Each structure stands twice: as C-alpha cells, then as structure tokens.
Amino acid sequence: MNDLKNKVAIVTGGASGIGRSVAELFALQNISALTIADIQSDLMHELSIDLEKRFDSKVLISKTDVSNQAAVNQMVQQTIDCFGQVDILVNNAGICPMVPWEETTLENWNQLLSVNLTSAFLCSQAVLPYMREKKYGRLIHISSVGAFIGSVTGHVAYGVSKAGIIALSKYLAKQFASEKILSNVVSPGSIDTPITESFGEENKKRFREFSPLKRQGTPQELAEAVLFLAGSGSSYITGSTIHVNGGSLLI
C-alpha cells in the first residue's frame, strides 16, 4: 500500500550516501514532494533532475548548513512556501572526520557535535510547529552503532553525538505523542557510503569482520528501515531504535 502519496518530506544530507537512497526510495513510493537539504550543490542538482525525470515527485533542493539555525529555518520555510506542509523529517546529515585523540581539540569537538547532533535539534524544532498544527508527523533520526559501543573510528565525539541523537528522539517521542507525532531512530552499522570510503580499506575490512554477516550494509538497506518508520505500518512505534547493522552488536 502506498501511503506516502500525499506526504512531504525533508531529508538532510540527502545529496549522497544514505540520504540519497532515502530520497530515491521515497520518490519510488510516489511521495508528493521532497526537500533535499545539503551543502553539496552539484550532487543535489544532479539528484533532483534524476528524480523528477523518473518519478512524479516534486523536488526542492536547498543548500543548507544544518548546524546554522537561520539556514535551517529558511530551508523549512522554503519547504512550506513551495509545498504547504511538512510531514516527515529525516535527520541524516552528519560527518565523521578521522581525528585521533591526540589531535582532538575543543574546536573540532564542537564542530562535530554541531553538525551531527545540534542540527537534529534545530531541524526538529523548525518543523514541529507545522506538524503540531496538522496533528501528524514523523521524525526519523539516523544514529550509529557507535552510540552503543563508542566511536569505532574517526573522532571521539562521533559516538557521543550519535548517542545524543537517541536521547533527543526519546524526548521528542514523549513530548509530542499526544499530538500524533512519532520520533524514532535508525541505527546503522557500517554502511557502504562515501563517509566509510574515507576510513580506508583496512578499516572497512575490520568493519566487515565485525558483522556476523561479514559484509557492509548498503544505503538501500538502511533506506528501507527509514521508509518503514515514515509509513503507516509503524503507527504504534515511537521512541524506538531500529538496528540495521548485520548483527554487529551481537559480538
């Protein structure tokens, strides 16, 4: 059953990787309209042309620094001006720079938390008035296995930021349940995206061995979990975390 037909979604970090797969899957399910928010203008433009050529969904692209409150508010207002509503928010934007402990500074700690965690707060805060007005909304946040086992690579703040995402989602779930706004998390293990490419082949091999399935996941596999939380099949699920990690938390 297609239950995205009359819905409007915002996908942050939607130009590549997991976000791109989510946008493509939403369009495949005939979502009415999509806003793709990212800082990668060329990739967003290319994706919007591709989606509108293949599907009936309308696509708005917005070059947005999601750690900047004014930029986020402007992006959400553009969505309302173009489409009149926002029903689904996918907080996917994030970074994972390779910074060893010895080189960790307050500046790069704050930058990572700002992009990975504060952005989810800002985007949620910006869309909630419109969801509350309709008494309907789906807030879907992308966390990580790193939230449960600590940063497995990259910056120490990565796991911290992803654990914060889960706490934020649980707060939103409790706060807005009475208004039929659901907030949930998808927590991936190692997914084959441009971010994990930057970790190097040795780390990628380690990630594959860490999973009982002995492989990385695909962005499409992660997007399927997001689609489930965006649709009517998850109407009695809020404050939850879906793990898409090939069983890596079992080890």
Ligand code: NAP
Second form
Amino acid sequence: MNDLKNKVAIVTGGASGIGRSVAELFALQNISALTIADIQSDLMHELSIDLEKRFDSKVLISKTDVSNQAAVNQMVQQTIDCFGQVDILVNNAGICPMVPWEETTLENWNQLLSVNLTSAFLCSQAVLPYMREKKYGRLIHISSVGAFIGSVTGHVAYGVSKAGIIALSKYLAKQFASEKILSNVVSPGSIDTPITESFGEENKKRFREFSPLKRQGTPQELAEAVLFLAGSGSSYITGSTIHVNGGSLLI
Ligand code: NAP
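Given the form predicted on its own above, what does the protein look like in the form predicted in complex with the named molecule?
Following is the full complex, with the preceding chain placed first.
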C-alpha cells in the first residue's frame, strides 16, 4: 500500500518515540514529503539523514516549540514554501512531567496545557487554510489513556490536556467534515519510549501489569494506527478515537 505517495505531512514531536516511528512509517509508505517539528535539533537532524538515506521522501526539519504561535505559523509556512501543500497533520508533541499534587502550581499547569493541548489547536489552526483550499485533510491527534481514567502518573493537567485533545478533535471533525477534512484521535496506553523510560523501572513494571496483554506497546504499534487514519482506508471515519493500549481500559 502506498496511498501516501502524493501527500505531505507534518509530524510534531517527530524526533523521538511515537512521532519518530510515525515519520519512519510514513516514509516507508512513500509519502512525498514530511516536516518534522520538534525542539530536539540533534535528534531531528540525525533522523532526517537516516530517512533520506533509506527512503525517497523529502524531509524538512523545523526546530519548533509547538506551544508558540509564531513558531508554529513559521513552521507551517516553511512547509508550504518547500512542498506547496500540507495534507496530514499529526499533533503528537507532548510532555509528561512527574509532578505530585503538592507541587502543582498555576505556572506548571499552564505550561503543560500549552505544550500538550494549545499546541494542537495552534497547529490545526495553522494548517487548516491549506486543507480547506484543497478540500482534503487528515488531522490526527495523540491523546492518552489518561484522558479516560485521569493522569496515570505525573501532573494532574496531563490527563486534562489529553481529554481536551479529544474534545478539540470532535469539534474539528464536525466543523470541517463538509470540506472533506477528517479529524481523529489515537489514544495510547503505555508505550515504550523515552517518556516512559524516564519514569523508572518500577513504574514501567506497573504499566506492564496494568495492560491485560502484560506488556508495553511499541512506538511502531502506535504508528500503525496513525498510518491507518492518514490513509485512504479510513475515509469514512471522523470524530473517532482509536485505542492502542493492550486492553488497559478493560480493567
Ligand atoms: P517522546 O519520546 O518524549 O517524544 C516527544 C517529542 O516531543 C520529544 O522529542 C520532545 O522533546 C518533543 N517536545 C516536547 N515538548 C515540545 C514542544 N513544546 N514543541 C515541540 N516538541 C516538543 O514521547 P512519546 O512517548 O513518543 O510521546 C508522544 C506523544 O504520545 C505525547 O503527546 C505523549 O503524551 C503521548 N503519549 C505517550 C504515551 C507513552 O506511554 N509513551 C502514552 C500516552 C500518550 P523533549 O524530549 O525535549 O521533551
């Protein structure tokens, strides 16, 4: 299957973990071009060299803080200048700091919401004019099991931000369906990436036990769901959430 052949995608947080796997899978599916937007310059640089060596896709890397509106608008403009279109946006960048309730402040609450939730609004708002012009678009947002059960670990605002992602996606799905722009969510359980690595072995063990499949997911397993929503096989799906969590919400 290579129905991404004439498509251009932006993947935020694409230097690491889930976003990196999404970028790799899109390139493997012969996507025409990719913008990787992240704050990790070295990782992005290394990934772009690797992708261009292995695949035919063009790759643009853009050091972008996705919570900053001017930076987001500049990154989208760069994508248009380089590739002339943007068909797929994957709102993936996020943080999950371990902050107990006693250390929660208005400042760190606002910071988390702005990186995990406001960013998705800003990126969606910036790409929509181009999607609306083409009457085609796929908005794919990464939520979390924390949206459904409250933050599993870390800051109270994490689960709140991820629940907000689902409401944002549903709004966009309804608002732009008539213009053939689809908006959907992929909601991961615990996935083996640098974020969960930073929680330590005890927490990782707890995550494994939490899933009936008794393991963490891989970034590739998550990327497969994103690819499905980006491709032609999902043309009648909008406003939905795909859970990729090894059954974690069953118990
Ligand atoms: P990851 O490996 O840390 O990748 C996230 C990338 O986003 C990192 O390169 C990170 O840089 C970058 N980033 C952070 N803040 C940013 C900003 N303001 N602007 C641009 N880029 C920024 O984490 P991941 O596990 O792949 O997570 C990807 C998404 O999945 C996140 O939204 C996360 O909440 C969600 N998710 C993950 C899991 C899981 O178990 N892994 C579960 C549920 C949901 P830094 O390394 O400098 O922060």
